[in-house]
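In the block that follows, a single chain appears as structure tokens, in the form predicted alone.
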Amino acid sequence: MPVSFSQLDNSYDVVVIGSGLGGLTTANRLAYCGHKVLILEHHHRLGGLSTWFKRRGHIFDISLHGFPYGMVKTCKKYWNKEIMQSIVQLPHIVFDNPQFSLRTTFDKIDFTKLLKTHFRISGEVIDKFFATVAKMNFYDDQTMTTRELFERFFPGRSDVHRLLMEPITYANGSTLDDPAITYGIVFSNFMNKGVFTFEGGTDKLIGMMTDELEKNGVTICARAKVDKVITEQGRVRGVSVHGKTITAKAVVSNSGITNTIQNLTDRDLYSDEFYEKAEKIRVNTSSCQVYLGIRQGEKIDDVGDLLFTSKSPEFDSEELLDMKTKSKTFSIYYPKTRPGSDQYTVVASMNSRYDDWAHLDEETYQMEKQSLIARSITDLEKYLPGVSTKIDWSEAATPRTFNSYTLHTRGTSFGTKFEGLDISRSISKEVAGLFHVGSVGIIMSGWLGAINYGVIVANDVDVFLKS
């Protein structure tokens, strides 16, 4: 369990600022190297938006509970054995919108039979479809669009474009318009076996996850907000938090980059190369969802594991990340998904924009809630008639309430654009011993690139710590 802050040294080798998974996942990886990590986070629970809240009986998980089957390699290799045997796949994957409706797993043999006999595309055509994507790679050239990509193999389906994008852009925010390679890499991943989830919800998961840190000697402390990074001649010396300094030899933030350059650290660290191209950064976008739950001792019918929902003609990024958007998915939480509970809850995820929330006055911000929340019942009820009656909990969130529990800059749910990911990896160069973990470029978006992504940062920690 995270000890109070009293109870912290005044030195550890390594602290770790924020326990997202990728914050995590570093901080077991250097400890499991022998060196002595502190993670500090500001929130009460563990998890940055791989987390879950308690409300009246249930158990609400954050953020889509689906991932690539890389995950099972992952967790085995990085984490432990038992973290990898709860990984499960969600078989039944639905898309209901006004150009087709359909139920898949969500695998490449799946998806090539549905793109022969449901959209009438050629086996040759999927086949070189699924071999380009499978080549694409971090150093591949980035001025090919998605939509580019799309129409080079697709020329005027809307229809494909919407059955192999949508569930990406849910995923990581991306949009037809980014890199063709932020699309490829993730869909790829996805297209291994299907899409999976962790078989006990996220609370299990980060308590298996925190008592592994433990027993490799990482200390966690929670509810300690880093107010800054210390550092003396370009190298840093530690941070300081609720008014005390810690001193280490190297930091690593998982903040977010933008929060770690502009509100972490000091403009005079930064070459002004650096900090021009850190300024051009676009953050990503954020989401709002919809928490429902199911009275005890009610039940719902088995109606899919994630339904792809929209009633908009055909797919748009635009209209995604519109307030009153008419898409979304719903993921259904069975009692399944959280073994020896009989508890039944659903929640419903839209992307969405920072700004159509931020600025919202209070009163007219709880109207929009509640008005996200009653359509999202409304929709629901196509899939399970005369689920509003058998609802008893239900809550929104939003940009801003991802804003306040994650302190992500304009409350995004998926990092950076990719230019993020060249900051990310070359702050160190800047500052000597600081480090840079999470969402940056799409790729090193959702629980599987978190996770990767903290393994590279812990190398090159361990690397700096051993030189």
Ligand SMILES: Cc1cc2nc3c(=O)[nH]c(=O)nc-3n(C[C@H](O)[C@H](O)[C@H](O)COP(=O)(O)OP(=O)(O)OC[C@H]3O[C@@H](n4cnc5c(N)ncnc54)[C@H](O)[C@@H]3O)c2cc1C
The other form holds:
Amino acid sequence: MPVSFSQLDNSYDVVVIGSGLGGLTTANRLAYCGHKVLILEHHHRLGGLSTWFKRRGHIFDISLHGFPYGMVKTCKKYWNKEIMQSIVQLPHIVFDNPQFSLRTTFDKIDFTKLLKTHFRISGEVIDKFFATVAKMNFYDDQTMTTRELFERFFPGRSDVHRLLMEPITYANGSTLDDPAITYGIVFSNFMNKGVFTFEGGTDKLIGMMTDELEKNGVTICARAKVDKVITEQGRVRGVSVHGKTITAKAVVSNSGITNTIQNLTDRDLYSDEFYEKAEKIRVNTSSCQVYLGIRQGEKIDDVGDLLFTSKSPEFDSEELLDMKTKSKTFSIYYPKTRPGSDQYTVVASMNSRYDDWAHLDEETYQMEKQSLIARSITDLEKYLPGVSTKIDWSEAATPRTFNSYTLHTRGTSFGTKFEGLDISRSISKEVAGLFHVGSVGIIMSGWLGAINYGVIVANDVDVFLKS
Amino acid sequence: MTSDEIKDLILEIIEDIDDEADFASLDADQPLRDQLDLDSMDFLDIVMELRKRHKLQIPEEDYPQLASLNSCATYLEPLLKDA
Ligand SMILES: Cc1cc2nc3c(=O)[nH]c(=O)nc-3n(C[C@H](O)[C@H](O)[C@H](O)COP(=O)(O)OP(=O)(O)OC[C@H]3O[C@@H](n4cnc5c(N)ncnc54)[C@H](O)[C@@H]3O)c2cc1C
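Swap state to the form predicted together with this ligand from the form predicted alone:
Full assembly next; the chain just shown is listed first.
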């Protein structure tokens, strides 16, 4: 169990600020390398965006919609076999929009078949497209955009663009105007074997990770918001939390990169060049979600695990972000999500802009949330007729909600655009002993990206501590 | 460590990373990456493990020297001569 604030020592080798999957993984790896590690988390619960909440017997998962197969190897190597063994496939992915309706396992074999039979694309073009995206690396040329990539292989085929792009926009907030490599890397990860989930739910995963961290000697303290990283002559000395100073040789911030630079540290630590670049970092968009609980004893049909639905005529990144967007994904959680339970829940997710929600007065805010819930239920009725009479809990989250729980700049759901990666990687060159881990650069986001990035950063910190 | 001991060490580390790795037909002169399906994260694990076990600091620009089993041995032999 996380320890209380008064039980903390005055000094650690490393303090990790934040317990998102990136922070947890860095902490676990550094403990494995023999360091004395403390995690400080502002929220009462660990996991960051990888989280859940309970209402009236329902458990709602926030970011358990699907991740690539790569999580199997990653969890086995950097966590443990038990965690790895709980990873299972989500076999039924559904698309339904005015351009096409289909069901897929969302992997290369099935997509090749669909592109051939349903979209009439030649096998040669499909193979070339897959070969091109599979070869993409983050140090490759970034000038080509995803739009250009699609136009090169599937000119004028807005239906194909939609099939390829819509899920990735939901997965990481990227658009057709982001670098093609950010698309290619994430898309290829999914195409490897399809979409996977964690059997037992987010609560089980974070519980297992917490046990592993404690076994490895990591100290964890929740409800501990770090106010400042303390430095001395340009080097990290520790952190200030609840008015107390905890010293450390290295500090790893899992707070957003923009937060880390603008709120947790002083401007004069950074060179002008670095700071100016950091100021230009664009954060990704945020999200809205609607959580629907099905009354105990009621059942719903199996209509698929993940439904990408839209009433918009074509794929359009702006439309996806609109407050009243006609596009949403439904994640349907059957009892198999938590074996032994008989609960059904549905989570509708939409991409969203912070600015649309941030400035509403309280009354309008509540009203908009209610109409968001109503629109989601109406849309869900198409797939589950009569479902509205079975719902006994409904609730909405908005960019404001994400901001207040994670403190992320503008409630960003998926970290930053590509330029954030370079700043995150190079912050330790500006301030000795200060590192950043967490969703940046689109590719280092999502559960898999955040965990793998946690390992990469742990390696940097280990090098620093041992040199 | 002798050159052969170093090769055993590398294989042992790889086996920890992937217990299904098949060394039977491994060609010591060819890249490990292609033969054993290792990715860049796996190479990072090897570097971290060498640091943990033998306090070896391998700078990033030297990572390419770890490409094949033989190149690992050549690169690491002087560094591990007293290990
Ligand atoms: C709605 C939604 C759906 C998603 N769906 C999926 C999905 O299906 N699959 C997938 O792979 N990914 C999904 N993601 C993305 C994924 O959840 C994130 O990319 C990943 O969990 C982020 O991990 P992180 O390490 O960047 O840290 P975060 O999860 O962002 O956590 C950062 C932590 O730092 C803490 N913190 C910040 N400042 C301080 C401070 N000053 N002091 C102490 N603590 C602090 C915060 O409280 C938080 O706990 C989704 C995200 C959202 C929002």
